[in-house]
Each structure stands twice: as structure tokens, then as C-alpha cells.
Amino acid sequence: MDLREAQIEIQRGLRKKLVLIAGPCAIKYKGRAGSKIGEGERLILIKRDGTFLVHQNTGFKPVNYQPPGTRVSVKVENEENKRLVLKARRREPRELIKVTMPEVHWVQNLELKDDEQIDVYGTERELADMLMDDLSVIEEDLKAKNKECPLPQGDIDIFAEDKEGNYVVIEVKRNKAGLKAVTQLKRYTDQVKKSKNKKTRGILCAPGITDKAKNHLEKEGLEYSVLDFEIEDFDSASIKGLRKKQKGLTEFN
């Protein structure tokens, strides 16, 4: 494809349509750090909101990107050895991606209409709602007192009481828990213990936990409970072991 024609077609699509560009390119970045990658055949996407992404032919993450609000320009440089140059620039923070293309395989401008919002099932809030129905999947005789109990530095997912009358802080995670989750649970547990002046346990409830997080959890005297849940038919979630009938997620408001 002629580089001048590619430039004109890209300019037509900028800020109005989704622009896709395929061809060999080299990339340089400067901003909060600096990087460069040699020439290779890649796919460039420029969205209507200024989002700028460069993809290689494997993996789901772009090799370079700029977020919404980026200003994109395009021109042909160097009359003797022509190159199409794309610049994706941000002002705050000051960042620049420069893409240099010796040739362009093709350019496509698409006008996509999509106003739908994604519905996510099995969120941490919804899983906590389900657990409130029957905390025996975590521990027998555990009684729920409140959910999303506010604290100065965040909200407890589930505030409960065990059979001995001790307070129990339960932190729910939908993904494998790491050190950050343990630190969060420790902070909440300490705050409750201090404010209530009563023995307080902390339980981290998640599908899995990293080795470092588990070691830190045990060191801090906290506990871990496996959260075994699954997504059913793409539109609902259920926790295995709950004795009460599961509500549909749409019932939780």
C-alpha cells in the first residue's frame, strides 16, 4: 500500500472510527521510562477515544500502548527513504510512542456501534452475599453479623461471630490471594480488635493462595478457607457446599 494513501486513510479515521493498521514497524517509547523494539510485523489499533495499542502476533497484551485521551498524529517522513511515522503523545504524564513503518500492508477504518456494559458474575461482593446465607462452608456455627462493615481504612466483607463468641473478620477474594490480601485482612482484624476490645479472628476466603501469602498469614495468626465456586451457564455463580438454596445473582441489589 502506498504510504501517502495509508497516511490519508489513517487521518480519515482518527477520532471518528476504529483504525487498524498492519505492517512492519519499529517502536520507540520515552516517558516515565524508555524502551525500543526492532522492526517486526505488527497490528496497530487506534480507538475513537485515543487509545493506542501495538500488538505482536502472539499473546493478549500489547507490546506498547497509550490510554484514552492520547493524541495521535501520522505523516510520511524522509523523501529519499520514505517512512510512515505514527506518534501517540500524552501530556500528563509526558509520554510518547513513535512507530516507524517502512511499508503498510493494509489500513482499515471501522465504525463500530456498541453501547453495552459488561455484566460480571461471581464478583467478590456477590460471593460475600452468598456466604452470608450459610457460613458453615467456612466453619460450623459461624454466625454472620453484618456485611461490608465500614472501618476507617476500608470495609470488611463479612463481620461474623464464632461459637465461642469471638469476632471474626472475613475477607473474600475471587482470585488467588497474595500478600496484599493478607495485609488487608491483618489491618481490618487489628482495627476491630482495638475498637471492640475483644478477641478477633481473621479468615481469608479465596480459591487459592500463594506460598508467600500463606506463610505470612500463618505468621500473623490469621486463617485461610478455600472458596470453591463456579460459574454456571455464563449467567450465574454458585458456591459449592452451601446448604441453602442459591439465589440468582440478579436478586442481589
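Residue numbers count along the first chain shown, from 1. Since the structure is predicted, the reported quantities are computational estimates derived from the model, not experimental observations. Compared with the form predicted in complex with the DNA:
- The listed residues are F60, K219, V120, E80, and the one at the hinge between rigid parts moving between the two forms turns out to be V120.
- A rigid-body turn of 21° separates the smaller part from the larger between the two forms.
Beyond the form predicted alone, can we have the form predicted in complex with the DNA?
Here we give the lone chain, stripped of any partners or molecules.
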């Protein structure tokens, strides 16, 4: 494909359509880090919003990329030895990707009409909300106090009180918990304990926990509670042992 034609076609698509470019290219990047990769055939995607992605023929992640908001330029350089040069610039942080293409296999501009937004369920937030409605699966007679709590409740998933009136900080994890989760819970628990000057327990609620994390947790005087949940076929997750209504069941009302 002629480089001039390619340039024109790409320019026609930039900021309006999804631009796809295939062909050999070499790439340099400089910004928060730096990278270079020699010539190879790749697929370049440029979205309306400035998202810039270069994909190799294998691998999950783009080999080079720039997030939304990037400004892209395209030109043909070098009279004798022509090359198409794409530059994807961004400021704050200042970053630049330079893609040099000795030839272009093809260019395609796509108009993709799509107003839909994805709905994800089984997130940590959703699980925590469900738990808050019925903490008995963790321990009997726990009362959620998130709403009325006069605390830096910002980061704490669930703040509760046990039947003896102790404060309880509950950290919910949707994956197996590791050391990070334990130190995190410790920090929150200490913070509450100190600021309220009252006995405060910390409970890590996750589907699993690594051995090292379990040791560390017990050494710190924290507790662990299994979170047994499932992803449902429809539009929610469900926690085993929960008594209160779950999202999916309210549809009959």
C-alpha cells in the first residue's frame, strides 16, 4: 500500500473512527520508562479517544501503548527511503511513542456505534455490600455500623460491632488473601484502635489465605473468616450461608 495513501486514510480516521494499521514497524518509547523494539509485523489500533495500542501476534498485553487522551500524528518521512512515521504524544506525564513503518499492509477505519456499558458482578464492593446485610455468616450478632460510624471510614470495607460491644474492622477480599491483605487490615485495625481508644478486632474475610499470611495474621492477633461465594449465571454473585435476600431473588417482587 502506498505510504501517502496510508497517511491520508489514517488522517481521515483519526479522532473520528477506530483506525487499524497492519504492517512492519520498529518502535521507540520514552516517558515514565523507555523501550525499543526492532522491526516486526504488528497491528496498531488508534481509538477516537486517543487510545493507542500496538499488538504483536501473541500475548495479552499491547507491546507498546498510550492511554486515552493521547494525540497522534502521522507523516511520511525521508524522500529517498520513505517511511510512515506515527507519533503518539501525551503530556503529564510527557511521553512519546514513535512508530516507524517502511511499508503499510493495510489501513482500516471502523465506525463502531456502541452506547452500552459493561455490568460486572462479583466485585469486592458487591460482596462487601451483600455481607453487610447479614454478617452472621462471619459471626453471630455482628452489627454493621458503616453508615453511622464517625470515622475515617474511607478505606474500611465493613465497620461493625460485636455482641460484647467491641469494634470490628472487616476487610473483604475476592481472591485468596496474601501478606499484603494482612498488613493492610493491621493498619486499619490499629488506626481505629488508637483513634477510638477501644478494643478493636480485625477480621480478614476471603475465599482463601496463604500459609504465610495466616501465620502473620495470627501473630498480629487478627482473625480470618472464609468467604464462600459463587458467580451466578444471571447478574449477581451469591454468598453461601447468607440468610437475607440476594440480588437475583428480588426480581419476583
